[in-house]
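Form predicted on its own, single chain, as structure tokens, below.
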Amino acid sequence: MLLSVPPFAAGPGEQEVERLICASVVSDNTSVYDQMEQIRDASMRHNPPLGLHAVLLYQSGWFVYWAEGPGSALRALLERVRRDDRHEAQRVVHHSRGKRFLSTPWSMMMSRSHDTPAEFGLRVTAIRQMMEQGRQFAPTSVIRRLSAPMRLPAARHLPDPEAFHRVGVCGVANEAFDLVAWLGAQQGQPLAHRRFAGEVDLDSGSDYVEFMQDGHPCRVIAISRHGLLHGLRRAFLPDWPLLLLVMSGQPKRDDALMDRVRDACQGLPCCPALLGIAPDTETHARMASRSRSEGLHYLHGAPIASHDCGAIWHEAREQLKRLGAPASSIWPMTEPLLAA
């Protein structure tokens, strides 16, 4: 079903952005990394005076260019991009307003994958299509379609295949990784590696692994500390319903943890719910409150270990079912449609 009303809407008083998503074919693959770094740096130096704000990807021989501003200056950029000659084909397959998703000038993304430029080309037609049929999905939405679909063979006919869990997972060590590592040997299930990159020094993996849970597909995704402050993962820190944060018990690490998430979640138009996994009722309370100072939702239960995988997913699972029905990622259609 359609919604009424856009969401991310910007609020009175509230600066609106104009959204923008287009996808093309990179014209030479040879010299990928260098092109990025390139384009990084013309934008870096010409974009923020415009308040715009960008993210690039690139996988399977193609470019995947997020960008988000006001509505005069945005357009006059896809201008510029049509022109480059690093690409062709190019294809808009996301158009709305309202609320900033992209809190950092700019970051990007290159991502590994077996798939195809026709595979990959056969994901960007679909998306174009569905908009020229009124429906579209959100911007985040539209970069996990492309980049990172859900694979899961029993989740691919289902009426919208974005409405699964998503459950970020972070530790002031190697925690994420490790519980991520270990459900994807429990449950048979490879594990996917990303790498993304900042404007200056956010550079950071994130590992996930997808399997279905009680019903529902689930994609649980381990970013570091570091990670968290990168702009296009902050983008997605509102499709998540939770992120789980494994303490260790040692009050200055949980507190540099705790700093992060307050940064990362500072500004976006909604935060996910903190699943606090700790090792004593002390550490819980403190964190607790350390939350509400922030105006963070914090949920917790009873003390686990942080090396205890078995125990810290019983305890996101039930927070799960609680959730209930993933939500639905389909947006209405509120611009006129861009012909690229």
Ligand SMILES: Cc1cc2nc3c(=O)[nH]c(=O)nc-3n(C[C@H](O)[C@H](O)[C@H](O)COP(=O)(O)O)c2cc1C
Second form
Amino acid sequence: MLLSVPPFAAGPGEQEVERLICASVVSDNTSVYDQMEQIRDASMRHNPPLGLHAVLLYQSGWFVYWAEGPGSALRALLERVRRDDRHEAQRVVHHSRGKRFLSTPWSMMMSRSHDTPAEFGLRVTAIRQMMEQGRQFAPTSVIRRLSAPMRLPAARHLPDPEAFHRVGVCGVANEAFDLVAWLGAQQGQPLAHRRFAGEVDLDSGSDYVEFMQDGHPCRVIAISRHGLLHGLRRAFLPDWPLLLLVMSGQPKRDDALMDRVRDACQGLPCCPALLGIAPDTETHARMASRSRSEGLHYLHGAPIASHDCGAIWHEAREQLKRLGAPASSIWPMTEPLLAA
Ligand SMILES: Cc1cc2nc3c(=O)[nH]c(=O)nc-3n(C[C@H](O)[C@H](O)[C@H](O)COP(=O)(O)O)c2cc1C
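Would you mind giving the form predicted together with the named molecule, to go alongside the form predicted on its own above?
Next comes the full complex, and the chain you just saw is listed first.
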């Protein structure tokens, strides 16, 4: 299911938070990872007691900073961050109120990209201009538009650049990365690579590949089991209609994967349907029953071996056909802009 019903108000008994995304130019591009670690240390000291959760991204000489929390604490934080001389020219590119999307106090992502700072800046300006004209997008959409815009030439002229299929893949071992590498080779498309880190040691990679599938742009994203629990990753799960789970047929390992999926989906506004890939019907039956008891939707076809990338993708493709055209992710503006 896609985040098409903005802006996801807090439910009864849930705390309402403000969500804010800012982009800023990094002052000194040497040792950026060290700077991010220092910012992480300060954030882990200050943010959790105030109910503030945040994500920091670095790409092409820019920081993108997504923070959520109670309004007054968030505004005070923003004021402090704005005075930080590690960055400049900070601009707000998303502001909304509602349910919390960031489930962990801190996560960060570093992405090596060939884009120049000026090219990245053009994307920031475009989003900011649309915001000023009364159009803004889901926080995840803003992050994607800035850090991972759809690059396929065939998708460039479509009316909504964010309306593409997003399919996550996670396996008990390396199956997800093998599938994405196989798809890249099949489709003649390059892989994109990202590195994530969490509060302390949640360091994990993620690869994705893009190609046209049955007339629609499609992105397939490999994540590690470990990466499923990363705060930034969890925030993106509601945007994925399908999460492929590649299982081994060994109950202990498959159950451990399902435990991670359950934990990752906990408290999200909506969860992807799980497309189970398993070598036997017993595994499907057990996982379908586990998913039911966790309130998750489990789909599956005939048994498939975990290394049979062709058969796995065939299964996923059939499900995508059933889902139809990918939905848009535009949010209407519901509030005045922050003065920034
Ligand atoms: C892009 C960016 C985001 C930041 N995010 C936070 C944050 O979420 N929480 C925080 O306490 N400090 C954050 N900082 C660091 C603050 O600007 C400031 O240096 C820090 O809070 C000072 O903490 P200290 O007084 O304990 O040293 C951020 C800095 C930058 C450049």
